[in-house]
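Here we start with a single chain on its own, the form predicted alone, put down as structure tokens.
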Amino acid sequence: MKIDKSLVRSIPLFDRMSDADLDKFLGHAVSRRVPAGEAVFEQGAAATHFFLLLHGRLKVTQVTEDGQQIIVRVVHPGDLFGFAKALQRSDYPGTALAVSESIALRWPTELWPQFVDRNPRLAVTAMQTIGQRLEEAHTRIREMSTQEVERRVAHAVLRLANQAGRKEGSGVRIDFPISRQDIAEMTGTTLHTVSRILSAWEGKGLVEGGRQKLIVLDINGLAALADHVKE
């Protein structure tokens, strides 16, 4: 099925792409839905395709060699994912789980090279995004080696807030389904920790939870408390 290009044309990666050019990039591309709790591929299979995420939202975990599963990103509309090629890898080295549902688009791995030579705005998205998940990891990795706990939460969440929230009454909500078991993955903690920190955070009126759902409501405050160091 012929893919509308008006489905692409907003995102930044396509935006400057002529007509014909597009067209021929869209017409290897097939479109998938992916219900929500099912994987779009799994950690160590073979990276057949690589992907771009329409709708949705989805996780992307690994299982560490003590058997430890960790939320590494969240893929948000308009991101690539999957391109295993760009990193000299034959594997996908996490899995890709939608946390909601969600719609993506697929070509084969073996035209990545191509497309790269005749879009090299593709490769520069690409090493974009490379960079902002070795950012991202830095900083993780920093904060689990510095900071208390609580800080660590305050820190993913707001990330949470910054890259997927919307506006809901006075706060912010997460725009997708979100446990305090992904927090705990996100943060390398437990997921006794994490509920008894929301719980107090409930208690200050900093946010508010539920089943699967999160809405920031003092942002400030939340940002107070991350940035906070003990004396």
The other form holds:
2 protein chains.
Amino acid sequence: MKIDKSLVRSIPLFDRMSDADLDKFLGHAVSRRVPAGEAVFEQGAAATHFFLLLHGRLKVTQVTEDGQQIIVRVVHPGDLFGFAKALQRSDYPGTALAVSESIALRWPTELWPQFVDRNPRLAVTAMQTIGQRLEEAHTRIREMSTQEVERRVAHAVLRLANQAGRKEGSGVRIDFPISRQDIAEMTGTTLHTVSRILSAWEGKGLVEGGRQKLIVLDINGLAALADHVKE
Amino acid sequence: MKIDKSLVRSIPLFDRMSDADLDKFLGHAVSRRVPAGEAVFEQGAAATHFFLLLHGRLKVTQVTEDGQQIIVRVVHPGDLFGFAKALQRSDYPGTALAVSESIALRWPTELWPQFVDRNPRLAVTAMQTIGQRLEEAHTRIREMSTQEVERRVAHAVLRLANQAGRKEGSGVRIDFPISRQDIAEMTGTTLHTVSRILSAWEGKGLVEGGRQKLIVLDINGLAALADHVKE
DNA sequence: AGTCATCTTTGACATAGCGCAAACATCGGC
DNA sequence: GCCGATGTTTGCGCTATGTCAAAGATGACT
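Can you switch from the form predicted alone and show the form predicted together with the DNA instead?
And the full complex, kicking off with our chain again.
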């Protein structure tokens, strides 16, 4: 599939790469269209490629031995993902599932070292990316350790609105299909509890819900809920 | 303070470095003795150095806005720590506190790039280290999302026994002073609950407790508790 | 337009584990 | 050898949240 170069250029990681380098980089890439509901790679599979999301939205999930699922993170356009090999893993630690129709570029993991070599900025970006993820993970741990469910959900929704929000009417809509179950798996609770919480918020005019839909009407109100130490 | 070179050699990261390179590396290092209870660096402080723990034990903690503390991880001898700058942060995200008398080497963060340059293995090790930490963080998130407190504590204790266990009599002793409060902060619960759980375990002969002391008597029994899906 | 699968809401109920409080144990210092 | 500081144990009540159950909504497909 032909690669939309201007799309790639719009990604910070590549905006200042020389045209020659970019061509070399993209020369090895394979573009793939992933329909909603399909996996880019599966947990436990051999890490043969690393990826860059150009368009769409993925969720990375892990399943525990006893069958419970959690959402590790959401992949947004411009994000590198699946570079387990760079971290010295031989298999993917999670499953990457398209939640809406997506387009991803793919490179064989063997190329990673030479890309990094040729383009130091990539190494820095990768380090940075992982650093951020580590920080996010710690934030999540901190929240799960110290906050009640409602605040955690508030934080999660705010984060989503930030990363995947699109203005719609008087509010900000989460720009991909997301279920209560998904939110539950991101915050470590059950869909029932999430449903109750969202219903309550809807009653207070903070959000507007719907099937696989979520619109934040009052960002500040939500932020207050998320930050406010209850008294 | 003079650096014990054989101690450094015993760390996997350095065991195969050439003598010349090692000398160059250590030439820039400053060794510091940290008494128990003292901090190597504090959360929020400018990240001026990165470190290597030679001896002792540290806990890295974070404090939330509302004053609650969590233990992010325990640093063992041979671990690199505090390389926030490599991850493009300007300050330390947590506080590193010695829980027993420790010795740490210290380098200015500016040297990081050139060390990595001269010694590619360091870069790989660092990447690997961060990858592991990320994985650990996800494991913890998974546990906190899906398991009850008792299983989480069991996992935490097993991990400690693995990383810091020393045979003692018929059991394995956690080889540094650790309180119920600490365990609580590692597992996202309260010291009360931890105390109850440990008391129960002691009743079953799984562990032996004490002031800032913990000895695992029955690793398998504990592992069963940690893994066994309750029915 | 009807059917089915999926997602959401809501209720009733059970309980794990937290908060509070007080007694108790252990250790290091004087 | 006593004292104060620090850590641990235990009881009790409460409530946030999970579990179980069932009834709506919503949208996709035929």
